[in-house]
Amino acid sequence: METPEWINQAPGIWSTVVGKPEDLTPLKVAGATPRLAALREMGEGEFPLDPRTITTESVSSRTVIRIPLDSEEAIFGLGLQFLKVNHRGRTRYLRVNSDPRQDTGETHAPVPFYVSSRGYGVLVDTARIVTIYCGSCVRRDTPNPPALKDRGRDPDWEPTPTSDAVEIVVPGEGVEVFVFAGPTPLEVVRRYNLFCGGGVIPPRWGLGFWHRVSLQYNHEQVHAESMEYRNRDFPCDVIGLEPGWHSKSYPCSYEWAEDRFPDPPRFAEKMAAEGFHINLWEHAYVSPEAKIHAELEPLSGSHTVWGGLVPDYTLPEAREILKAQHEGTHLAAGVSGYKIDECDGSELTGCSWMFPAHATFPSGHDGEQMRQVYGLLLQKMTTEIFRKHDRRTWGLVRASNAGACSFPYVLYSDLYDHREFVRALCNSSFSGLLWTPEVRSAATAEEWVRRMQVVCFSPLAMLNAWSTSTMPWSFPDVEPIVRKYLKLRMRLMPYFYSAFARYYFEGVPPFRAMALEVPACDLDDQYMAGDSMLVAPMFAGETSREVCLPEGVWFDFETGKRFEGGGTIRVFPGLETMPVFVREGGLIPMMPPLPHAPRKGERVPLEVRHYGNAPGRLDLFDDDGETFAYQRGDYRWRTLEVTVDSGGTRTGTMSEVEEDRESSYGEIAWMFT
């Protein structure tokens, strides 16, 4: 064994070379510019282990690091898991996988990043499938051997012995690895962020309501079924089309159907009008009627996928050929962004489909290395597209992996467990990656209620209609309630908004588990949603629950009810009632229930509520929502903030913005609970 040298790359971030690495990485396809001004205003941070204790070593073609652990040490992240939040005596398999139904590690996105409860993080960068043992196999020469337990006469023997060791186990010659200093939790999780380019800030349109129509529908069938929520006083901004778009599909031509959309351009400017932005389904396979399909055919891999071509999107031809057809028949008709769909592959039994990883590829590439960053690939060539002209995206993927905080993604899957959609929005925090747990059907009203409260406190609210033909009203008993929450998603936009704003110039994802706001708390159920808001879900068949709520004084969002913090509560609320707390102090900017998200240069009205008696402060994010002028400092932050006199008396500002410069909020009321 042998003990690497550790090199600081950022400030709290410090990197080996381990062997000798390949050339195709999760961290090189993103291609990421390191946020470092932000890094160091954390501060540099110290090494957080003692780097005598790390070894590596080559073992039949293969790197192994092993990192020491505590007794207590919890194991957070690798990505988006969706049957556990704490990995400790687990072991994970990291392979992009579209039907993790089992608790091996496989999954959409399997991140090689994960984060300690004891304050740092650890990161592999490798395109190959990482095998991490959590604590989960034992050395022979261990100083810390567990106590031998007998499986017939002590009742507390475990299948899995206490180790004393993370040992992560990487295919090939070599692999660079990244520690990440915290202290805390949340910080380590920022600096992994900060070094992958900063999250990022969704169009505001982004955060309005999706609605995904059925497979087959024409353009008229589209725009009928939008003006229902007009219609039906239901706020909507993005409607998506399924495969039924294309005129060819599975595989894909990336071109309109004449008969089903005869005039895109016609087709967007009218949804447009009605504030309506159009994004189209889309899979990678490259049909071969597709008018690109000759083009692509020679930089393409030795196997097809539904007889489609499979491009080696390394190459920088393949990727400027899709890039020309996307923004000349999509972007130029008005399309404001896609869903990636299928760049994970399956192998269920009786559904397999995929290239296999032998498969060759014109880089030299193979399949295994492909599919591990197909859907990283395939986010940064779209997101380029739409950068080009100046133009936010927000779309849906189904694959990614390391350095995906700065793509405007978020995941989905086909699988629908509805406890497990809340745990993987729990475990997206970790990694970089955002998730929505869209909804599709409910066998009961109490469940479409449940799963609809959910999605509007995500990073993604959206319906998905292509295969059901559900509508938000579907179940009529219940529709009062599902638009209180559409509208409350509306109204909240401002700090959501500000939340994702965070994300960009400081790291902190948007929505996060309770690891990251208590260390060890390894509850999968309930989350934070921005700096004040914890959510805890209500799921079909309950009427009541308990809630942890962190240290200090806690307020219900709805009715100001006052709770003590540092324990455990239980709640019994309605069916029309989600449970949602306010810490002392939070300050929650609220707009209009609009229709769709406000256009560049339109002004809103804000409410504030401020919670408590305790001083409030919130920065709240001013800027065009639309462009990528932020990037270019034209942006501000204004001060939302509540002062206390000694009278008990609060008083609410909000800092001014210059005379010349456009704001997108005007008139402010303020509200006390």
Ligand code: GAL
Second form
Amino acid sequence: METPEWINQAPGIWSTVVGKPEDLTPLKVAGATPRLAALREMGEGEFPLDPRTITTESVSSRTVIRIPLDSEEAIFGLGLQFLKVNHRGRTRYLRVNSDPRQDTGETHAPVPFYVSSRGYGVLVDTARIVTIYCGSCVRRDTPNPPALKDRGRDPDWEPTPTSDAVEIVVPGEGVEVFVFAGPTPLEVVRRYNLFCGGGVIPPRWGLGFWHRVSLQYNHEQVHAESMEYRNRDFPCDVIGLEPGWHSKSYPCSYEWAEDRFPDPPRFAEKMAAEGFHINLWEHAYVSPEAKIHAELEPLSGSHTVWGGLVPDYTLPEAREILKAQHEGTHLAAGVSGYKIDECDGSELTGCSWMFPAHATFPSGHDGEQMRQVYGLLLQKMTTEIFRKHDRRTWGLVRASNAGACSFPYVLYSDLYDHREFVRALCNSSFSGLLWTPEVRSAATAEEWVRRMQVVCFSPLAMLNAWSTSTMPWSFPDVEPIVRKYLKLRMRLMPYFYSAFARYYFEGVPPFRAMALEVPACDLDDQYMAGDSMLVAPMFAGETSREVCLPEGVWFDFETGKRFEGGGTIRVFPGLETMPVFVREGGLIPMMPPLPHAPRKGERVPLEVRHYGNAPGRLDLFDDDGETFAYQRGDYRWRTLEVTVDSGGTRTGTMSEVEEDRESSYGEIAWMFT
Ligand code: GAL
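What about the form predicted together with the ligand, after the form predicted alone?
Below, the chain from earlier opens the complete complex, with every other chain and molecule after it.
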């Protein structure tokens, strides 16, 4: 066993190279540049563990890293996990798989990065399937052996013995390991996100409502269905086309089906005139009928998926072929983004699809590695196409890995358990991931409402009606409630948009787990939205729920009712309300519930709500909302501030915009609660 040397890579971030790492890794694929200036602002931080206690060894072509744990330590993260928040005492098998049926750790985005409740993080940068024993295997030479118990007599006997270390097992000859300092779990996550390039800011329209139409719709049906949103007074910004827009899908041609979409640019233009952006579904497997098939054939792997080629997108030549085709056929027609489906693969008992781990690729990589990073490769490639045209995109992807936080993609799933969807929303925040608990169908109007309420407080608010043909008003009894939430989503755009700007500039996840607010809190059914809002979803069948409010004073977002924090309260909201609380001093900037997001240069009035008697401040982000100008320095922060004088009178101000700069915000009205 060896004790590695740790080399400082950035403020509060160290790494060590164990053995001989492979050339294909998630961080290398993602290729992000660390945001060093922002990391410097966070301060250096001390190496958060005793380096003498971290050991590495090579055992039968596996690299093993051992990191001690204390008895109370909780382990968060490891990607988009659906079944647990705290992984302490569990063994996690981090393989990309869309259909994990058990609590194994497999998921769409199994990021080999964990955050300890003690305020440090560990990342192993590998494209191999890692096993992480999160305090679930015990060495004979441990100084803290678990107490021996007798299953026949001790009622607290447990199948997993308590262990005092994490053991990370990477198949292969080596790996680079990173350690991130805190001191708090939120600061660990911030350092991780900033090291991976900082979070992403969506275009404003990405934060509007999304609707995906039925699989086989043609341009007229798409237009007619979209206009229903306008006619019924429901906001909507993005219409997603599902497989039927391709001339061939499963595998994909990437060419428009001429019978359904005879004139794509005209169709997109007509939709744009009504304020709709178009998002295209695709997967990576190339149909023999695709025009790019012949060119991609020599650049593809040994196996097919659904009869389609699996291009080796680690090769620049392969990437260029797809990029040119997409640019010419989709972007030129006015398409705004993609839903990149099925890059995860599935293994269910008796049903499976994906190229196998032993598949070979022209670059020399194998199927195991490619599958672990395929989602990242596709995100990066498609992001670059839009960047070339200085257009921001916002899309969906079904597989991801470490280093993805700067990609404009939100994860989704075919799984549909509502509690798991909320838990995934919490967990995504530990690993630089975004997640949408998309709505597709519901058994009852009540479930419909509860799902709609949650999705409107997530990184991407979407109704995915591809197979259900549902509309927001599909349950007429609750239509007004659903309209209220879709409008609330639109009204909160300035607040959410500024929360995303903090993700980019400071690495703070816009939607985040409670453990990032209160380190020992592993709740999985409530979360923070932006800095001031705490969201406590209701699930079908519930009439009340407990909400844990952190220290301080909190207010009900809608009624303004005051609550003392630092404990648990029980609330009894009706169906028309999902409990949302705002911390004292919190500022919530809102805009009118427009049918779609304001376009570049369009100005909206603001209503700013302030809660309680404490002074407050919020940095409101403003830019053109559509291009990368903000990355070239063209953006502004407007300071919203509320002061309270000795008589308790509150006054709100907004800082002026510099003379040569434009403002997206017009008149401002203050509301004091
Ligand atoms: C699934 C995907 C669905 C839908 C469908 C179309 O894999 O998760 O949202 O797009 O494919 O075939």
